[in-house]
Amino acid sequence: MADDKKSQKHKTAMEKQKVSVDSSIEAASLERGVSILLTGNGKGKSSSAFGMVIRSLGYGYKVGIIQFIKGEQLSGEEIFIREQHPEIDFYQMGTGFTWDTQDRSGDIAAAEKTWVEASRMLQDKSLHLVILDELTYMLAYDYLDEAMIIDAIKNRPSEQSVVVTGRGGGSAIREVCDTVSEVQDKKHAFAAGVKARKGVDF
């Protein structure tokens, strides 16, 4: 008996819920790309970026990817996409992290040389997803024009979807990104002193 109320119960929370969702998914009649911004202090914002490269992959889309700030090991998404997938429109800016840097007008000058090749891709019709992986820290740090950066993400190819990740960057960024996710820091391996682990965290 008391099985029979929790599987009505449960269909009764699942009828409310299906109605809900369709209903949501009736009023959103709009067709064009998005913008995404993942940040936040946590794990997670680039795996998910690249997750989406996988889906778009999956689809026969075109794709591109221009990463900011990378240190200057190989990551298995490089190795992944210069091996298995050589079409992908892929640039890195190719310095390693600011803190190893330690050169501000260094740093500045690449990001420049790298704006370039993201203001391209951001003007191509045939790329149905461009990932500007680590761009919150050009704003962050100053190394790029903010409104230069937003005006390129609003007058992207109306088909064409962009995702953003990195920490900070801004209430500007997030004003313009239809989407933004925040991943939470609430534990971390590292901090435990475990080493970073090859194919899990690069």
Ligand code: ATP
The other form holds:
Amino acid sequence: MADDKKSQKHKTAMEKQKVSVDSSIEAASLERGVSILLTGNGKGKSSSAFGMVIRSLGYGYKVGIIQFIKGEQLSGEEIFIREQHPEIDFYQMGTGFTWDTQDRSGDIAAAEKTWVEASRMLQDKSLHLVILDELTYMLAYDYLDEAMIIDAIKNRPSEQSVVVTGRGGGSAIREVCDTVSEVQDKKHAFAAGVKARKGVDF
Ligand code: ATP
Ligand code: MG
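For the form predicted together with the named molecule instead of the form predicted alone, what are the coordinates?
Once more the chain from above appears, this time first in line as the rest of the complex follows.
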């Protein structure tokens, strides 16, 4: 190819690229809350959500937190909130893991009661961030209506961000969320016989 022709081709390609880059920059200048799904089998979903809680609190923003599954073990985040940050809007479903309770109708009643709180938070403009920890299990077990959850996430205040955590959860929630991260389980200390660690795992 002659040099002139090569230069012209390069120029056309660069012009095209510039249009694409400029439009991405323009799109990224949108100011609004985001919806985030943290899923997958690896460790790091809930702890990442609580990392965002700390970030928000650092700027003096209000945060709402719902925990859809509460383990038997008290967690560091629960102690931190209850003892040091009672101003945080915090609600726990209060039933243990489903394989402990083995009571489907009781679980559904608890899930529905918890959803009332979640739905309230998802309409509260004063909340900068809402965490729906382990919500995906409510979908996986069909305890809560998927369309109702998707609707609430879609129609939340535009400045509010929401973080959903938990394994699985189905495709609808993946589709509706702006950011979806899947934490992959490469290895976990527990599998090598190391006990869950205070301040690290709970
Ligand atoms: P974390 O709260 O530590 O961020 P997570 O939210 O990603 O974990 P969950 O499925 O909610 O993971 O499980 C919570 C607990 O189970 C934590 O104590 C965590 O260390 C442990 N855990 C997470 N993933 C694994 C795994 N792949 N194998 C064994 N234990 C795990
Ligand atoms: Mg978790």
